[in-house]
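So this first bit is one chain, no partners, the form predicted alone, shown in structure tokens.
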Amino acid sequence: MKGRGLRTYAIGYLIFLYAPIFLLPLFAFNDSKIIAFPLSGFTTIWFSEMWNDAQMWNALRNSLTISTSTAVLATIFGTLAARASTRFEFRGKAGALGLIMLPLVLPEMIVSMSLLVVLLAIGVPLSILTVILGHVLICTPFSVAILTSAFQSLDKSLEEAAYDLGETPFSTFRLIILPLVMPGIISSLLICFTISLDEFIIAYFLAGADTVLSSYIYSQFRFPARVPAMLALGTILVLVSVVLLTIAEYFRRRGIAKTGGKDTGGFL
């Protein structure tokens, strides 16, 4: 009976979380500006209206240079903290991995206020960059999280035998270590891109002049006329989404295999 009780909870649950996700193709289909049932027929009319939609053009192309950026330098730092956090013992190791793991339980409205006192006070303008400055600060923590997974399953003794071979550390990293967790490094890269591509309030907050896409989509709604266009465009991203959580898994899994470890869960 219990068990019966939880897996209901789980898909109402389920239902509730997931749902609207599976109603924006629905509506981005509908022949009508009206959002609501019963639906009016079938239509592209607004995947084509998103299309020729040029300041679409523009957010998006601010967006693909913040989430690429964000991802190279986040998925660099957290190779850097994974990598010492699973080879090396130093004095507060624990206080400095629980500094960078922080951004996961602050609130996004917090981290997002306070980033933006402190540049305004220090002088900084709001930029692109600043956007970039804030969601790497945000996706660091998954990036380690992944990479120390990817590290914590290597065989030691590969580095041990590199080293009596005559290696140095920077060789036996290079030939050894970073092939068998280039698997977690690309799967850190995809879930970082795919993080700062659906980020909206740090690069509400921050982007000053510039437009992100999640921030202009949010500007859209306030125009009748334009939501099923932004319902249109958040189908496609839904769908990009999914695409690169999957192949980030993939990687993962592959990386773990790869390596011989074991799996204790993942994004899928």
Second form
Amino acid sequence: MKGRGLRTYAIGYLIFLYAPIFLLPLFAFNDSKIIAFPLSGFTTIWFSEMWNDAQMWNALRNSLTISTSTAVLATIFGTLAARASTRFEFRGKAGALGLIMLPLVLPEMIVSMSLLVVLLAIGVPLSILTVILGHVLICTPFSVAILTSAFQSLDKSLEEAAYDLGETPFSTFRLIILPLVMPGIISSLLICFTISLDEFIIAYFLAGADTVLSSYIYSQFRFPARVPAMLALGTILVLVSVVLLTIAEYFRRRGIAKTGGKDTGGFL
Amino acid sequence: MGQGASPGRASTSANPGARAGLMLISPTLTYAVLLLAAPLATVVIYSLLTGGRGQITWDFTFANYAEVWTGPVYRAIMLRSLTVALGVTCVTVLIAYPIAYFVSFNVEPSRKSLWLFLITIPFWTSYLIRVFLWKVILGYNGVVNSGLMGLGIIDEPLQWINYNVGALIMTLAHAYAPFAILPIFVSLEKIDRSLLEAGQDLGESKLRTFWRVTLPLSMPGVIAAVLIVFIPTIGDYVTPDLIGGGKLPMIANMMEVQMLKVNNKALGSAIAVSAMFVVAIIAVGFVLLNRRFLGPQK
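Structure of the form predicted together with the partner chain, given the form predicted alone:
Expanding to the full complex; the earlier chain stays at the top.
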């Protein structure tokens, strides 16, 4: 009886969570410049307007460059830190990890402003490169978190068996450890890619004259006539993120199954 | 162990392991030191210098802090940020707890990760667009007003739902909901179910068992949820800008104005440091108030 009440509440909660996202395609296909009820008719004009927008493609290219570089760099940094923290004990470990994970609990505005101050002081020109620097900083903690659980579920005796059979540390890592944590690495790449693609504050303040997708969308929100096309773009972006996350979740679960662990839940 | 071909690496003796660990972590650590610690230190130093009109001079002063802490505009904005962040935190955690409880206690183990996945998906999908959608939903001519007017429930648009602190809280509570659920869920999962049975065997009602056993044992998760929601929301930039229409600035918007528009980096830095200080004080105070829940258990 109590369970049923909670279940109703949970379903209501999911509706609250998803309601805004369901409005996105509703108004992206609505034949009106004004985002309000009643709906006036079906159209794909906003999608073609978005598709023929050269600035959007330019921003998308920049965003993809940033997200791909960020995902690779953050995952490399994440792998190193996660391996170090799960396999070895050393002095200052807690402090080092604390600093690496700090962006997780620091408002992004502070990360972005402090980086901006230093970049301007040194005289580094703002571009998509500086955005990558900032994004790697905020994505690395997520990568560390995902890969720590991947490395933790490794059975240490597999590694020791490899040493006993004459493998070097490097070949052991390549032949035994890497394949076992591969699902975690793929999951980390996808999550970092998604975070970077979605991120706004750092991209907005550190990109200089370059536009990326999120700052482009933000700038277009100021013109009411451009809003429907942005909702069309948003619909596609949400679809892409959901697909990427589903793949990431698939690999995360497969990784846990592979190492014989028990699934305890989400990404964080 | 340690009898293999390369005992130096396989052994767990402190020294070689420590060196390998440090070597492994050093690239990531160097990156964080150069791009996080050093910039934060720069901001702290800047906040003690004299600035204005794009220039920074090496005159040490506390004038920036005096202005941030006594100026009525800054105080109003700081108070608004705190109100919004506290409001969002309360709403989010109160709404999230039953969900975490439901997934942990009422959902079959095999379906738990599906529920968690469903809860986390909206969090990863375009933050900017979600915030904008709330503006569209709650706006004067927005979805709610046009929908209710179309149904004939109201005659003119409701004004109390848009461009106010309540709308900011609503939007942010929606954005950070999954952040609150996950830590609470993890702490509920750790509770030994036999403790609950013991409570009921000893004659406690379900409600009292919850109050005296489940809730205290899940407090570490609640505390983590409070911190993980409170800290980023107080520094939110997008929501005050889009939902508040620029009329309800919060700390982050004030930082942008000083750093970039007025171009007084010293004052902007003082705002940033003050914000971090306030957040740290509240976070530490909150943890200390609840330390009896964090003690002996794992």
